[in-house]
Each structure stands twice: as C-alpha cells, then as structure tokens.
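We begin with a single chain expressed as structure tokens, specifically the form predicted on its own.
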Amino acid sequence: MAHTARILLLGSGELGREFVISAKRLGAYVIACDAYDDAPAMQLADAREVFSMLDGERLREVAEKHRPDYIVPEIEAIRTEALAELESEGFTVVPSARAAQLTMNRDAIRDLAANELGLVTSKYRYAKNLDEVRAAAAHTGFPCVIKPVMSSSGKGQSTVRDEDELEGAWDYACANMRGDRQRVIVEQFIDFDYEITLLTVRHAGGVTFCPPIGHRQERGDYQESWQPTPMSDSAIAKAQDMARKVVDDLGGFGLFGVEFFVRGEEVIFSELSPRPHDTGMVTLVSQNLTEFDLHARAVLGLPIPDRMLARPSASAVILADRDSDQLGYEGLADAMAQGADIRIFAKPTSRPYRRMGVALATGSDTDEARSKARDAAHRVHITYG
C-alpha cells in the first residue's frame, strides 16, 4: 500500500490555504507553518507549526520532526540556506531549493533571466545606499522604479518621477524589506501597454502554459485580475519561450508565476515566483483545474494536460482598512446575488490595505467579469469589533 505523501508548507497565507485544499483532496497530509497562529492555511491542514520562516535552525527541527516527502514554499522570507542544506541530505524541496534561492531576492532572479539566459528586461542597477540610488537612477533615467530585492507583495515599490523623489522612494523601500538585506533594485520605467502573469506548469510530462492573467496593480500590490488576456499569438509565443527558459533552467515540478510587461509586440521580462501566484485567484472560476490544483499534482508527479483553456473571468480583492483583531462580513448575499462568487480568507487580525477576501465572477468576456467582480468586492464590508 502507497504511503500518503507528507507536505510541509511553509507559509500559510490565502494562497496556501487553496493548496491545502487541492492536495488535500489529493489524499496528502499537509503540515502548515507560518510566525503566527490560526493563519488561514492552518485552518484546513493536518498538523501546524508556528515559527519564523527566516529561523534556519527552526526550520531544520521542524522538517525532522516530521519527515516530510515534500517541502512546499509559499513565501519568499525563507531561510533558504536551510532549504538548501536539507535538500542536500535528501528532501525534496519545490520547486527546488535553487529556485526558492534565487527568486526570493529579486538580483539574484533578475541577474539569471538577464545575463544567462538572455531574456528581455528592463535596465535596473542594484543600490545598497542613497548615494547608489542616484547613480542607478542617473543610469536609468527617470521615471524609474525602486523597490526592495526582497518583499512581500509588492511592498517598498514605488515609482519616481525627479531626482527629488529618491530619497523618499530609498526610505519607503528599507522600511519594507523582508529579511536581511538593505538591497534595492532601481529599474527603468516600461511604459507598457499591459502586463500579464503567464502560470507555467514545470511537471513531470513537460511543461503546460495557462491562457496569459491580465491584471492591475496598486502600491505595487495586486487588486484584480483577469483571464484570458488578449495578446497576438507572436507575443504569446515569446512569453511562453522565456518563461520555458527560465523555469527549466530552476528545475523542479511546480506551478510557477511568471510575469511579463507587454508593448506592441515587445514582451519583456519582470518576475517569477515558483508557486501559485496571487493574480492567479483568478483561476479559481477560470479553469477546470486551478493554479493550486496544477501546482499540487506537478508537486505529487501526476498528470497535467497538455493544454488549459480559460473562460472569461475576473477577480478582485477585498481589501481591511484598519488594525482590528475582531472581525466580521457583510453584504456577502449582496455581493452573490450579482452572479458573482466570494472567497473569505479568514485570517484572524487585518491591517489598512491587507487582502482580507477576493469576489471571483465570469462573463461573456473579461470586460463583463471584471465589472462583476470589482462590483461584488465593493458590496462585501469588514465589520470590525
């Protein structure tokens, strides 16, 4: 008889929790970990740890504790030398240590997609002070945007416009940085005309491309998304072609999050995240098999199809306003009887601008789901105690 695939999760937010769910009804048993309690992934999962990501030592009891067949990242703020050593003496870590190395610091991702692998990018130089800061920026040119090499959802970017908007920009950007490096990227402005999140699918039968995520962000931070997104076969094409590269130069299997500013039929390179991506909710509406879905069977070896089809959809969050730990939702019948659906994350305190829930909604086309969607948002208030 086959043993139940043992998961550690590290990281428990939202998008956690939908994979716990999809590997669940995988017949794993999932251990969620994150620094604090009750957070949303724990609710659903079979075991929990509570501590410090960043906590190598932590991190190393834990997964000898409890042997896990898979370790699973969710977050960027790892201890990734951990990762890396346990690798080594024979745990599986996905995508694979390398890949959570290299992209939980946006340099180290940037520098692979750029110098060794050839991929179109923005100009950016890296700064470690405010002095560096102006000399990147004189290299870029202004605008430019600055933010940290390691964060959370987008948090410390900022775009600036003169010279005298730097230092503000440098300050924003160190008071947000996760872990320990006060490191920022400054990078040339893209007047883009959108920019798209492509799921790439790493598994054990090749690689499988999502129809391309539209979405649009806020402080860097992501408030709806939509699928699919209209783009020309020829720049589907190329986003399809770096995002292969890229993903096959980390190896592993996993969903990967790739993102990419489109202009005419330029596509340029931006991010990667080697698991599912929070403009990829979408998929939740969208796809026969979500992100998460995708992500827990390339984790497990099983089957992807070869090719996903979306329905138009659309997503938008739901966002806290202020600092409570006694909360509640309403109008949520409200916002259901549009057509549209809601997903509550539950977490247990919010902070101004924290994702709270998203309202996910389809449509004859994307234009008609992201009304929906944005609309259903509105309808659903936060009570706080």
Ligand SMILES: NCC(=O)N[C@@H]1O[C@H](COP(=O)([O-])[O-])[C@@H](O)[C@H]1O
Second form
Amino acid sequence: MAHTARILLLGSGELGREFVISAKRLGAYVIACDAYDDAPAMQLADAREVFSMLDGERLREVAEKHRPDYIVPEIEAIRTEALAELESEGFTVVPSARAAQLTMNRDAIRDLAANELGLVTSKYRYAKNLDEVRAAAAHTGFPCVIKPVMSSSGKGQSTVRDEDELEGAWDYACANMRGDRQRVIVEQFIDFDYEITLLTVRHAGGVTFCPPIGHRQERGDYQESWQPTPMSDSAIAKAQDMARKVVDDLGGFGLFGVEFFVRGEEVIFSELSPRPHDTGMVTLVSQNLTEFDLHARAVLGLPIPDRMLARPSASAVILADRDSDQLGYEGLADAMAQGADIRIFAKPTSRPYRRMGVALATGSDTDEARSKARDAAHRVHITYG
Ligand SMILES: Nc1ncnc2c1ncn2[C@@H]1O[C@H](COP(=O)(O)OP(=O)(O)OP(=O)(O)O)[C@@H](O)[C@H]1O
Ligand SMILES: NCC(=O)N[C@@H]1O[C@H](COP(=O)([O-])[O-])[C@@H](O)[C@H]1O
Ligand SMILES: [Mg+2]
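Next up, the form predicted in complex with the named molecule, please; the one we just looked at was the form predicted on its own.
What follows is the entire complex, opening with the chain shown before.
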C-alpha cells in the first residue's frame, strides 16, 4: 500500500484541516467527513464523505466502505453508540469510543471527574425543567453558569446573576442544545484569576504535557490564547496530576485538551476534549510539534518527546459578523507586515461569530505576542460579496 495508514476523520473544521496536514505529512490517507461539503479539512484530504455523523447507520456504512485503520473524531456531535459498536467489532476509535461517549455529554464527563476520580470541580447540579433549574441554582448560588449538557463552543450557555434571569437562560439553553436530551448543567460561577488548557498527550511511551496555554473567552467561545502562561509549580503539578488521572481513565492514544480554572493555588477541573483543542491553535507557531502533529503521532503509535517546549506565542481569532456564501478576504499583507502569520480556514459560508481564520504571532514575551496577534486579526477584513 502507498500509505502508512487510513484515517476516517469525523468532523472537518479548522482543527481537522490542520490534523489532515500533519497526518498526511506522515504518509496517511485521510477520508474527511462532515455534514456539509467543502468543509475546511475536506479541501485537503484524499477523499470526502458528506453526511450527518449523528446518523449511526450512515456512519457504519462509511466505516465499512473505507475500512480505516483509525476513526478520528474531530467534533462532539457524533452518534457515539455507533462508535462503540464499531470499536467492539475491531475498528480503532481515537482515543477510545468511551472517551468520545463520555465527553460528548457534559454530565457524563463531570460525573466521572467529580465522583469517580475525585477531581476538584465547581459545584454543580443537572436540571431537565425550569423547576429543577431553580432548585439547582439554589444549590450552586448566584452567579451561576447554565449550559446544555450537549453543546460546544459556548452554544446555549449563559451566566445568570439572579432568580429573574433563570427562565431566560433555560429557554436559551433549550433553543441552542444539540441532540435530543433536554438537560442542562447549572454550575457555580468560578471567579477565576485565569483559565488554561493543558494539552496532554497519551501515547505508547506514557503521558507528555505541553506548557500551559492561557486563553480568554467571550460568549463561551475562545477569542485569544497564548503559551506559555505562568503558573506556580504547585498549580501546574495539580493540573498535571488531574489531567493524567482523567486521560488514563479514558484510555487510548491521542492528544487531549484539558481545561482548568485557576484561583490562587486552587486548580479547578472544567472539562476536556479528547482531541486537539481550539485554544491549542497557538501551537502552530509556539511548538516544534504542533498539537496536530502530536495527535497524529500518538494515533499512529509514533514516539512523542518526554518534554515539550514553547516559545512565547499567541493566537487571535478572525470572526465573521453576518451570514454569507460570497466570501472574500482582504488585508492579509497588512496583517503579516509586523511578522504575524494568518490561517484562513476557507469555510464556504459565514454566520455571525463563526470562526473563519486565526492570526498567530511570536514575541519576546506573551504580552507582545498577544498584541501582535490581536492587531493582525483586526487587519484581516472579510468581504461578504
Ligand atoms: N463555572 C464557570 N465559571 C466561570 N466561567 C465559566 C464556567 N463555565 C464556563 N465558563 C467560561 O465559559 C467558557 C466556555 O465554557 P465550556 O468550556 O464549559 O464550554 P464549551 O461550550 O464546552 O466550550 P468549548 O467546546 O469551546 O471548549 C470557559 O472557558 C469559561 O471561560
Ligand atoms: N470548540 C470546538 C471547536 O473549536 N471545534 C472546531 O470548530 C469546527 C466547527 O466550526 P463551525 O461551527 O464554524 O462549523 C469543528 O469542526 C472543529 O474544527
Ligand atoms: Mg471548553
């Protein structure tokens, strides 16, 4: 065979696009899947399949047609029962069908982290109607954060300051939840000093951590990230210990993005992605091996260094502000003039707040890198035809 491995990629957004590049550099044949055609990763892959990955039967048909060595989820909205079945029949799901299943639902991963593994989390309770939301908020206190148990990138999420806002937040969560379970998590709002993503690679040779990535979110969605971010030795040790516990429990090989809130010396586990993380796009310039390279290596059973280093770097997102299918981009040269780099994801359509690209920069420290990346992101103008 001409290729080192066949990979079925489930989800073809910007993270998948970079993963395709990394996997293909290692000689893999990649079939990119998503619910819409010309998705960012499809444009670079060897083959594509356009279907809803929530459709278990279609998922099975596609897996049987391509007979991949590895099935690599790139999004959360996947019929994970189908992944479990395929795994039991001998397919390899990355990092494991169990990891995909538990992280698709906030309640499943939260119960594992808080109850079974004993990790420190915010106070929380679940609710499936407005009365239960009120009871849950009485338990957590105000402010609290309400999120659908099935959602990502902040969809359906709101921070609630008092009783009167609960109904609006419940309606908003219901209107924006994915899947068929009308259920939310109500979490105590953590007034953190900063939050991090700890990229954690579980591989044949053990577990390797990348230097912590700091990030800033708006509307529950990432706006900028930087690496490394300073942390005390004790805080980093706590985060690494919790990350190791959870990835060892989930099993399999791959890179995980483990999210924590840090308040003083207290480190609070939030959630994790069993795959490259959006805030980890900064590794496209900060690390010798990016998060996508590390995921590809771990998946293919190739060696991962024991220690990863990062030079001070930052990323800043380029967002659309309206719906369009006549997109163009201006200002790239201007954005790059101060030394920043730009990635455009080439999504075929835009909608308000959709992430269309990212600016990347390095600097003598992360403050300088952040201001360069932000400045470059502002110089890119999307045209809407
Ligand atoms: N309990 C909380 N206290 C304070 N801030 C919170 C809390 N929960 C979430 N946030 C803020 O909202 C952001 C998004 O939350 P979370 O990571 O749970 O959502 P998500 O939809 O899964 O996002 P993604 O899929 O992009 O990781 C967090 O990074 C944090 O900034
Ligand atoms: N926080 C998760 C995340 O960043 N996922 C990334 O966004 C894409 C969906 O983007 P879209 O909504 O613009 O299609 C996903 O395919 C993945 O690459
Ligand atoms: Mg998150």
